[in-house]
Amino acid sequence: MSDDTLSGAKSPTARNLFNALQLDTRLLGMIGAFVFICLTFQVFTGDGNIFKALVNGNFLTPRNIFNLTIQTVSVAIMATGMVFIIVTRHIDLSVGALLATCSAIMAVTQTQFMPQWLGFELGNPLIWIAAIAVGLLAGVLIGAFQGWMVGYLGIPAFIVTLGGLLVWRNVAWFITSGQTIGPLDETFKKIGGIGGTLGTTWSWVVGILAAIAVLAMQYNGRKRAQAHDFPTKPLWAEGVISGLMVAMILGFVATLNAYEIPTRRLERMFETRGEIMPDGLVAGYGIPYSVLLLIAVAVVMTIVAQRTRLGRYIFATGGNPDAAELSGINTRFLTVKVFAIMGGLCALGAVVGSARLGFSTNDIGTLDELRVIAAAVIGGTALAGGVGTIYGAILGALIMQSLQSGMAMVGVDAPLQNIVVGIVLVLAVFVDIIYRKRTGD
C-alpha cells in the first residue's frame, strides 16, 4: 500500500489541495498579512501607475530587507521568551528596561571595568566575552528573582514587572550615570549586524545547510509518523511543502547577498587589512551575525517548547494551572524558570540592540515591553494561556517592525505610527478571539 493511499484511507485532510496540505490557517494568515504589508509599502514607495511601483519601490529592495531583519532581531529574540510568559498566563513588562540594565552592565564592563579596572588591553577577546557573560547572568538572575516574587510570594506579574519596569529603567540610568556610554569593543559591535555578517559565499553554504536540514526534518518526521500509523501527508503535499521551506530559504539569502558593500566601505576594509582592493571588485553583505544568533535562538526555544519535559510542564500550566499542579508539576518553581528564561533572553536582546548602535544609550529598549507584547500575541500567543508558538511570534515581530519601517519610509509620523500599531495589536486579539470561538480552542 502506497503513502498516498494509506494517507487518504487515514485521513479525511486528503480531499482536497488545501486539506491535503494540512496548513495552518493561523500561519497563512500572518503570512498573508506580512505579504500584504510589503506590498503596499512597495507600492506607496514607487513611482507610477500599481505596476510600475511594485518594481520600482524602495520597500522590497535588498537593502531595506537587510536593514529590517537587523531591526526586527531584538525584539523576536525576546519575543521568543514572551510565548512562555504568557502562555503559562503571565505577563511581563519589564522586558524594556531589563535590555537596558543589561547593556548598561555589558557597556560598563567593556568600557571601564575590564580596560580600567583590570588592566585589560582593547581589542583583548576576552573583553567582549564577559561582557557577554555577565550580562546574561545579570539578566537571568533579575528574571529569577521577579520570577520568585510571582511564584512564591503570589505577587501578581503585572504588578511584579511594572514595579521592574520603573525599577531596572533607573537603575540603568545609575550605572552609566545617565551618560551615553561607548565605543563599544569592534568585535562585539559586529554581533549588531551591518558591522559583522558572513559575506556571500558563507552565507550560500548557510543557506544550503538550512535547506538540507529542512528537507531532512521533513523526512524524518514522516517517517516517525509512518512508524506509529499516524495519518501523513500525500508524497505530493511534502513535496510542495518542502519545496516552498527550501525556496524561502535560498531566496532569503540571495536577497540579503544582493545588497552590496558601498564601494568605499570595502576599500577601507582592504586597508584595515593592509591590502589594497582590487579594481572593480564587488562584494554583497550576506546574512548579519545577530540574524544566526536570531536563528540559533528559535531552534533552541522550538526544541525547548515541542521535545523537552520543560516545554510540556509549560504548555499543560498554561492550559490548567490547577490540574497541572495535582499532576505533581511544581508550578512555582516553573514560574522562576520561565522568568529566568525571559530575563536572559533580555540580555541577549541587550546584546544585539546595543552592538547595532555602538553604544549604550538612556533610551535603549524603550517601549520594547509593548513590541515584544505586541508580536507574542500578532503571532497567536493566546493571552488566556497555554497556545502560543516561536516562529509565530517571531513572524510578529517582522510584522510589527515591517509596519513601522515601512510607514517611515512614507513619511509618516512617529505618534500615527504608535497609533496604528496600538489598532494592530487590538485588531489582532480581536481576530485570535473570533478564530478560538470558531475552531473550538
The other form holds:
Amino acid sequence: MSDDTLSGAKSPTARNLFNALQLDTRLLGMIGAFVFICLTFQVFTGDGNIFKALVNGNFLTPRNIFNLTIQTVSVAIMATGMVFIIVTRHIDLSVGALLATCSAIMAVTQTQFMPQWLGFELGNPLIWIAAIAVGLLAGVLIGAFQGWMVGYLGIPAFIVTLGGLLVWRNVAWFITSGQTIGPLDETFKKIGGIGGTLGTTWSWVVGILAAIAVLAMQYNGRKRAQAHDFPTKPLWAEGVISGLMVAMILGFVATLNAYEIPTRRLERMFETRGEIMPDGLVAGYGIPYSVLLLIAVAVVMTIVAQRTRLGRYIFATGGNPDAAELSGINTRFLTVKVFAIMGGLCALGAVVGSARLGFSTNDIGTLDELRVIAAAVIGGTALAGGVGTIYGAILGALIMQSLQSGMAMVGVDAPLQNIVVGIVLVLAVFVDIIYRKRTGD
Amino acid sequence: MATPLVEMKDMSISFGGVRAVDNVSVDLYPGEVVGLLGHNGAGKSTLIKILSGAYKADSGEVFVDGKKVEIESPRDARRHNIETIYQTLALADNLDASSNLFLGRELTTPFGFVDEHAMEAETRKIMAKLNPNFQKFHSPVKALSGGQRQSVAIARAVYFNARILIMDEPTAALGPHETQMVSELIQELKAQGLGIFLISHDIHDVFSLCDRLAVMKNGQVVGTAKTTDVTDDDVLGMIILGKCPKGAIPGPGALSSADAA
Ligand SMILES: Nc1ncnc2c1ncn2[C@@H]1O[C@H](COP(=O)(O)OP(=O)(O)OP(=O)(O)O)[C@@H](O)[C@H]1O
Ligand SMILES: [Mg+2]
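Can you give me the structure for the form predicted in complex with its partner chain, which would complement the form predicted alone we have just seen?
Next comes the full complex, and the chain you just saw is listed first.
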C-alpha cells in the first residue's frame, strides 16, 4: 500500500489500472479457463481456418448455449450446497442417490398418490406444488438425519454418506419398484425442460431488473463504505465493473432469446391453446425457469454465506472448529443444518433433473456426487475447509458441463471424455494449490 | 470482606485417568490480578478452560458474585461476562480480524443480516487503542504476524465489557513494546474494577502486575500468596519443588514437611 502512495505521482501503468479494479484473480482465472474451453470447442466444431471456425462453429450458438445452461442447472444447484459441506471439512457422497430418492418420491406423489389415492384431477396445480413440497421435505429430513449422524454421533461424513449412497439409491428403487415413473405433471415438467421458458419479453424484463439490482448493489456498497470512511475503488473502476456485469447479464438474455422456437413446435403450442398461429411468427425461448431457479438458489446461498450468522459460522468452523466452539458456536447443530441444506438442494436438483427428462428413472442422478464435488472443487472450494464460494461452484459446474458437451459434440468417445474430465479435475486443484501458495491465502 | 468476583471451589477434571486439575480452589476479587504459575502441563490452561466453559468439570463448584453458577458452554461463560484469551488464541485463520473479533456475537442490521461495515468500524476503533500499527483489516488472520494475531485475540476479550478476564500467556508472541502495552492495558482494566487471571511463565511480569499468585503442580495448587509476601526464589521453589514458603497459604499440592525431611 505504501508504495502506491509513493508512486502516485507517476503516470498510471496498465498494472496500476488493473489493480484499481480490485478484481478477484481466482474468479478471473476460472472465467479465463471457461472462455478458453468455449473458444476451443467453437473452433473444433467449425469449418475452415481458425478465424472462420470461430464464427461458424457450433459450440457458441444460442441453441447450444441454451442446452448447456439447462444441462448444468441440476448439478450447479447441488454444488452450491456442496460448498458449505466441504467448507465445514465434510463431504457428501450421497447427493446423487439422495436426488434419486427425492425424484422417486416426487414422481410417485404426482402420478400415483395425489391423483389416484387422493383423487386430484390430473393437471390440478396442487399436484405439482405438493410434489415439490414433499420432495423438499424428504430431502431436508434425510440430509438432517445424515448431518445428525456426522455431528452428534461423530461418524465421519465420508462413511455416513458412502452408506447413504447405497441406501438412498436403493430406497429410490423400492419406492418406484424399479420402474420408470411418468409422464410427470405438465406444469412440473416446465421447471426443468425446454418447455418451460420465460419468452423474450419477460426475459428482457428479468434481465433489466437484474441489471438494475446489480447497479443498486454496487452503489449501496460504495455508499456504505464511504459512510464509514473505508477506502473505496476509484469511480471509473466501479463503472467498468458495473458496465461489464450489466453487459454480461443482458448478453446472456439476448443469447437465450436468440434461440428460436422451431415453427412446428410453436404451431403446436398455439394449437393446444386452441388458437391459430399468425403467419411468419418467430419467438425465442428466453430464460428457462430452471435457470431462474438456479439464480434464485445462487442469490440466497450467497447471501447466507456472506451476510448471515449461519454463513459466518460455517466458514469459521471450517477454518478452526475449536475456535468456533470456543466462541459459543454449536458446531454439531451447524453440521445438521449444513447437511439439511444439502438435502434440500438435492431435492431441487431432483425437480430440475426429473422435469427435464419428463420421467423419474432408476438411474437418475447416477455419478452426480462426483460431478457435484468436482464442480465445487474446480470452483475453488478447498477440501481442507474454510474456503469456497458459491459463484465458483456454479462456474465449476458450467466448466465441467461445457467440457463434457463440447467433447461429445466434437465426437470424442465416452471413455476418453471421462479421462479428460478426470485429468482436468486433478489439474484444476493443482493450479489452485499453486495459486494459494503464491498469494498466501 | 467483599465477596469474590469468582470463586472456584474444589475443581477436578481428568482426561482418561490423568487428573489434569485436582481439587483446585482459587478466587478472584474485583480490581485484582491473580497470577497462575506452574510447569508446562501443570494444569493451568485446563483450569481456566473450565471457567471459560470449554471443559466441563468432573466435580467442583463455581461462584460468580457469590452465587453458584453452572458454566456448561462458552456461551454461559460469556453471559457471565467472563472473557478469555486462549493460549492457542482460538482464531479462525481464514477470517479477517473483525470477523474473529465478533465471532459468535456478530453485529446485525435491522433485517438481521451481518453488518460487516459496522463490525469493521468497531474493530478499527479498538485496534487503534490496542495496536495502532495494525492495518491489515481485510486479510485473513493467518496472514498476520504472531503478535498481530495476539492483539486480535486480546481485542476480542476486552471489547465486550468483560468483568472477569482470563489471559493465558497473552504476551507469549509479543515484542517488548507490545508487551509493555499489554501491561498498561492490564493496569487500566484493573483500575476499572475487572478481575483478571493472568497465566504467565514470566515471574518478573507476575510480580509487577499481579496482586496475588497461585502456583500449580501436577494439577494441584501448591500454594497461594500475595506477591508482596513472597520473593522470586520462594515462587521458583513452589513451581519447581512444590515447596510452600512461609508467606504463602499452602494448598493440597504443597510438599508436606514429612516429604521435605
Ligand atoms: N483435551 C485434553 N485431553 C487429554 N489430556 C489433556 C487435555 N488437555 C490437557 N490435558 C493434559 O492435562 C495436563 C495439563 O495440561 P494444561 O494444558 O492445563 O497445562 P498448562 O499448565 O497450561 O501447561 P503450559 O504451561 O504448557 O501451557 C497435561 O498433562 C495435558 O496433557
Ligand atoms: Mg497452558
